[in-house]
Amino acid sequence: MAEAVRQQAEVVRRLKQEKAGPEEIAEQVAKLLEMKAAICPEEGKQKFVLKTPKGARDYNPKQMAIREKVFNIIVSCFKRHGAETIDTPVFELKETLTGKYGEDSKLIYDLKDQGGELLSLRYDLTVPFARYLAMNKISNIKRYHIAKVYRRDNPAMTRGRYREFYQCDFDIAGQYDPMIPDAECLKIVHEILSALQLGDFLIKVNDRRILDGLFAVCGVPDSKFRTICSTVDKLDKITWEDVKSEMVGEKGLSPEVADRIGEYVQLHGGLGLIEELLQDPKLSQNKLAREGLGDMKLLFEYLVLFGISAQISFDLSLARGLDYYTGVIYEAVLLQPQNDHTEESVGVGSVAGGGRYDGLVGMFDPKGRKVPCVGVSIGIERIFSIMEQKAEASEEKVRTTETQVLVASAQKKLLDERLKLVSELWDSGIKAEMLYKKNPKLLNQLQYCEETGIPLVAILGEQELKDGVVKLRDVTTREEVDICRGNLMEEIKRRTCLS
């Protein structure tokens, strides 16, 4: 035995110095630590370490209780507008997901094979979504889906990127008039983000028919199209220099073609530009970027009549990575101001995107049938993230129940009574709880009221019961009446829904 583990680990050592693959490399390694285990048993034991798994976390019931809060701002006014939901597994065929995300494509999760299919964890909602309308031939959706996707990523947990995290998506599929279902997700963005109140924020809108019009009027080889597209995009992120300067010297574009870039993805305006580049003299030549400053000067039009253009800015150095998109893009970013001398304000990162994807259903369908799409996710794990530091700075208490009332009795051996009450109370839909003590002590079943944020008390005694009433007594005031005790219920709903 002790001679084929030597031979195994000449084996590692010899795939290390060939540079083989990873998997092929761990997986012999993995053979390596069974042949030691079996010699040395207690060698081979390696000490447990109680974790999380990198890029995902537990949630305790006050963080749960502001994601509740969250998830019913965002799902109620998806409703608002019409969206019906669906939901798809959370792991999809390996080629479903392949070749859809460009360069974020090596972020996927590829699972073991099990059985006989080869399978990866969604990368988003989007992908799966297309899937789902070609495979049921659906022509006409409004859709909302809420459920976790899953990245292969450096997680930064204290800015909301995660591997694991949820995604709140909002999509319109069909054959519709130009930009009225552009408009109304723009509008659902506007609406969410404003009931959340998480300040003052920002959506950009682009076009990739304005972006591939104007990389072709610059001179980028259309092969570059896409790569250049990732570059242009992290300029929210870091200085055009450092954009021109990936251009030039990591994707190989000359530095005249890349200053002729700089030119237009610094503007940012609205229908004032618009105007202007319509009538620029090199983008106005081009069929696509004249096809999408067309569309945008409408989808402006839109926005002015839903009451929301102050906060849109036509972007043009927004192009989101994902090789999907097909016309309009958006961005929502949280503003805070600069410094305390100045009125502009900073981007502090992106709580929304989304755009339109025509093509993505059609290279599903066996005969290519395309159904245009277009569609928002809320980037949430962020808005969780600002949300807690938000309850955490303001000492908020968060309650993690929604309990109406708690049965106390007042002395002892009155448990069947309480179990009786609380019975009665469950039964007519009020959320109710007791402690699991026989004879608790009233002050402790009143301290467990105020730590718990419960606002009623139902105190059972022996005169109570006598008189047939429940002495009810508000936590907060501590003022306490009889009720009679066909009225009870009543009563508690009447204070719990006022309250």
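What would the structure be for the form predicted together with another copy of the chain, rather than the form predicted alone?
So it's only the chain below, everything else dropped.
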């Protein structure tokens, strides 16, 4: 046992040396302490393990500044499209989530039964949205919802995946003319990814009805549609040969059927491909496929009008995991790795996805009344990770406060005067700070500005007080000007507006 402890201590030492993530280190330290506690319970007991739960993380002020920037871009896009917002509780009745996520249900966090209702933490924002619509008998809404969701997964946290993570959803519910709201969802993804400046991206589009039609004409038995769907979905990660061998080996398709599927699902293109498939002698015989292709054509026409068709690819290999999609589905991927230096970079991957789900609200409605929905979810955690890496790489200082001016004093015994001035500044809406010291040194006050990025210092001294002025110092240029006290607010506003 002592040897095991020694080895574990070595693991911790190495991780620290390699500057591993604090989460990973904390976990290994916890393990070490546990082992020590087993040998010597007294010692172990005193050590309180200071960590966040597995798969969860704190956001420090720098990370919050990045998060706020990203949210602002996303929310302003949602608002530009006239969306309202709602919020739902972090937990739902357990039965609300039951039967919505298939196999993934095992990843749901349940609350302990402490008497009363059985509750679970929400797994996504879509099911609570559907519950909300059914409960309030709402048949038309365009809403966004940004909130944390919970999955007992074993995620690779270096890739920006967690057990507690944000979702950023935009959905349009209502009975409308075909593909108009669907096209708007794609326009929104396009606007957000462009505004975030994450580099080139591609939005893949497909339709569940086309996939189902395609499976049918290729000779896949109805009962295997779903499982074959999930095999097809792997085509962006593994080769067609591997996909085929899974279809034949694991899923029991004949090689001929698999080959027929292969001819279709390796296709991708635009309006041209849609036209081609509409003429396809086999596919055009299938009603579902015909409907899906017809709508896909309409969608592309709208995307052309929106001026975004160059970044959209009709891709027959796109299948998406969730069961509840009933029509168009899409997924946005970044085209370049964001960080070439490390292998474990956040890398290329899906940063948004969604589709049409016309049946989900009906599952909640007592009368089975359906509300057609289409929506998109922005993969915000991955975007945070990319932005954080970028911020670190650029070495550009991220400000974590918005303070415009520090109220400082050049001599001792001016605390009262500083308190009076800072209070005046606050009351006129200026973002101001002062050091919480009776007699701080001027140098320390100036250093504080340099460290935190405060651009201006309002310096009080006995002479300035006598003259009714304040010495306004520009932290970067070190220029100082005496400003008449009555003009101070205006001058600060003018200067910090320009900078």
